[in-house]
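First, one chain by itself: the form predicted alone, in structure tokens.
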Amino acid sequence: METQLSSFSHVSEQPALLIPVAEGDGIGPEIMSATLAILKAADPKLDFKKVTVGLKAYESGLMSGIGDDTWDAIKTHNVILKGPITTPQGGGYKSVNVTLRKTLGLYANLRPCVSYHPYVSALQPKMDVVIIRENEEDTYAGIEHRQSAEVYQCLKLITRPGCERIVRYAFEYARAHGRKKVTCMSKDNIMKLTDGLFHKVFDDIALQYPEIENNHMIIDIGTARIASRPTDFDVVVTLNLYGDILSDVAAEVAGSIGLAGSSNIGHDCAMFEAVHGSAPDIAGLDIANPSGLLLSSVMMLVHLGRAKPASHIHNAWLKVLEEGLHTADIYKPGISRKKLGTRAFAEAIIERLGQTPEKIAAVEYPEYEPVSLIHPEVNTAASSTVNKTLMGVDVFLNWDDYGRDPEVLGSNLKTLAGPEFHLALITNRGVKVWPNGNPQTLRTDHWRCRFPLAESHSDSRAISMLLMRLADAGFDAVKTENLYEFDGVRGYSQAQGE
């Protein structure tokens, strides 16, 4: 975007940095267009390298959607700001955003949530919430399977490194930017495993930080508690799957999601992004509101050190938006005093650099952010003096004989049990069906088997033998989840009606 107005001249002489920057699809070219005019005229030692990521990657037939020039400029730079991605559906293309937050070990997304209350409206005006999200984990892992007709499979991996990390990044956080309170969301009541792992990392690492209060809730009522009582929280910490969908519903009933900006946070490097999508219906409009691309530009220049410029522009941005002068997606008559477009917007924002708002609370960032929030401890010294025990083996099976009786499946398995295995349950969908079950639950053609190991057998080999019995008598294996316990504790679930 081009601008006659002069670089902005009231900022501390900051060194020269190079940032790669991926423009995105849809409105994603006119909102970096603006940022990139602010972030210059904020600071004038800023410079910008244009990297290939997103339509035009896939249509040269990378199916990551991400082009070489992007993975070098990350590892010279150690930072990107990106613009909105569409992923195309179908065809196997990879979601760019995930590739790049997992294959950079991008493990902490920061997802500030603020109202703006009066000067944009909100369900929810007094709303100020972070949403720490883990970012790599979870069911983000895209493990995926069909295993019969009917069922098919998403792997949820949880591991106690990643929760550490992450939570401990929350802590960090909440310490660093003067918040009072961590509070934990899981669904443990259901996911005793998984997200029982989370929520007992985060009890043990929240009593090394006694000065801030924190507690958990169960991710169904947080959501809601979320969305109808925000004053409540100041940081959430939760699971990837769960911090996707949160903060959504965190910045929309903070005013807009199209406001909302966001970090990604690894070891080495970040990246910058708005929350928002690609929005091709309104690309070329010069409608597009560049907000959410911007502030994320603010905790970039955080991040990187920049903080005066960092300031100037996010106390320059509240000032426009207490003027009233609103894009089309905030502008409201009665609250809004003028409708602006993306590039006059962006020039309101420049011309205002070096003023604070004078109704909404001005900004201030530190100098540097700690290093505790890029390089949290982890402990995984623990995890090796862990005393692993095989205690027998489930064995899903693909199944649709006979009309899907229970009763005949448990007969021909315990025969084939063998000496080393007896058969103790059959489930279906994770619901009990054999012995004794309930002739009303519905069956599909996958049943969960579980084997225990008979007392006197404790070789692992013995679970290639029963695969092999069941092979020869017709039976289709498609899948073996090997039960162990773990300090004589107990390393898998109990099926419902068990």
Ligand code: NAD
The other form holds:
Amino acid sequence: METQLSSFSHVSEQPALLIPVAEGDGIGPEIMSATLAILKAADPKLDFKKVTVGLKAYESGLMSGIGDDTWDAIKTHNVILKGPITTPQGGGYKSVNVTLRKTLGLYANLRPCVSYHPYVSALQPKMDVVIIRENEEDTYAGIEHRQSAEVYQCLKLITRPGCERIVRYAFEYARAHGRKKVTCMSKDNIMKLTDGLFHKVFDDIALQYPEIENNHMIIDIGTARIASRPTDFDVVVTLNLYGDILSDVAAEVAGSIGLAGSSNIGHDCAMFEAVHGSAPDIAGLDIANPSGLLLSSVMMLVHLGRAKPASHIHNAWLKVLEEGLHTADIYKPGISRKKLGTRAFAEAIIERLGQTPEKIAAVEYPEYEPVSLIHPEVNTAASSTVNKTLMGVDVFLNWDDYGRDPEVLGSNLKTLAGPEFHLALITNRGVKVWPNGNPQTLRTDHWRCRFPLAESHSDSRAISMLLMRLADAGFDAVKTENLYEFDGVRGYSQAQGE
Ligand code: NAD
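Let me have the form predicted in complex with the ligand next, following on from the form predicted alone.
Below is the entire complex, every chain and molecule, led by the chain shown above.
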């Protein structure tokens, strides 16, 4: 491959740039070697510093899978190109990806999903969608508890600043890249407070971008429509868990998850990686497709302001695809012309640097300010002046007595409510079982008991006294949630059947 490097005469007008790279595990070293050879050939002023992430770090006793040299390099250079990592099963090892995203505040995860039909076979021949996924919040905060023999919970945390910055990022991205429409996807018909906030912030921020069309879809039909009518979409912005699933669906219908690149963007730094994993089944065989990592590195060059080499690499890659020179994962007799290994595929791209595709539309990345420099407009003044009023408390009990009869529980709790509270209702898995519950409702050992405060006792110490009365009576309160109104608006959901 070395001989090919000197054959491309383009010389970057940009200054020298050092990029930290983590090879990764499994196929990581092969696809990274191929990718770096192409990058170096397109922009000789790039240099790379290998850092320790993944199995090597785990084996040296680092449960995070991330070496100190990696943190130092990211702190200095504000960027990392990362190969796929094998997370060892069990043993308390942490996911490198989640740790890097959260520690570095990489709040935006971008996945462009483009099909290259008829040169690469695709379920959807006309697809060009960018999925922008919130990357830090939601159930990925990883706050989980087991509360009883039968019930486990995972907290879904959605914040206003988190929603504001990802939604604003999506609109700024659309503006910077000449995209015409941003679609928000959420499930706010069910989760009216959390997903409702995401949708509301989207509607508010959309008003500031009148030139960009916007709409909202419920995530389930939205995912179905991405798979069936992708041309209805341009940029999609969504919450963390939905985005995780949606972007895999979108990448797959665009051709192959093996072709998809991604970027993780924060205010100060960014991480670029392929969407696929470490593919241990084909490691060391020189058959892996380096395209996902290569396209991630193209996104990295654009992010770093190296638009010219980014366009050169992308166009050479498109030319290789349209000539039917394919790696085994996308090789199809009748469509492909020749099956290439990882190294030969990279060499074919290097040979075509400076050329543009003839059948697939060429790309030309514009020079622009990286979108990540935008800071979220967090209205802290508004948060401090909001009028928060305690209205009561939900107490969650682990209770497994008297055949789980809600009538028995209700009559006991009514007495224990004392003068400060009254017992308004009891639910089981969110469904009202007292008063007047339906005997068909499945009853687990986990009961949510709602105690609104009597107005004359609006002191939060009353909650502690209620909990003491419950404990003295032998009840196991596993969790409480205070009920508040904010500026007179209810800040808690009603039960099904309430
Ligand atoms: P995978 O993406 O590694 O592999 C799934 C299938 O796709 C395999 O058959 C594999 O051979 C094939 N494949 C993947 N990338 C390919 C490529 N570039 N070229 C050709 N074929 C390719 O998913 P998996 O098998 O579920 O996971 C393997 C390991 O990767 C696990 O340890 C998992 O935790 C890890 N993983 C890491 C990341 C990451 O670091 N970003 C992402 C996903 C999975």
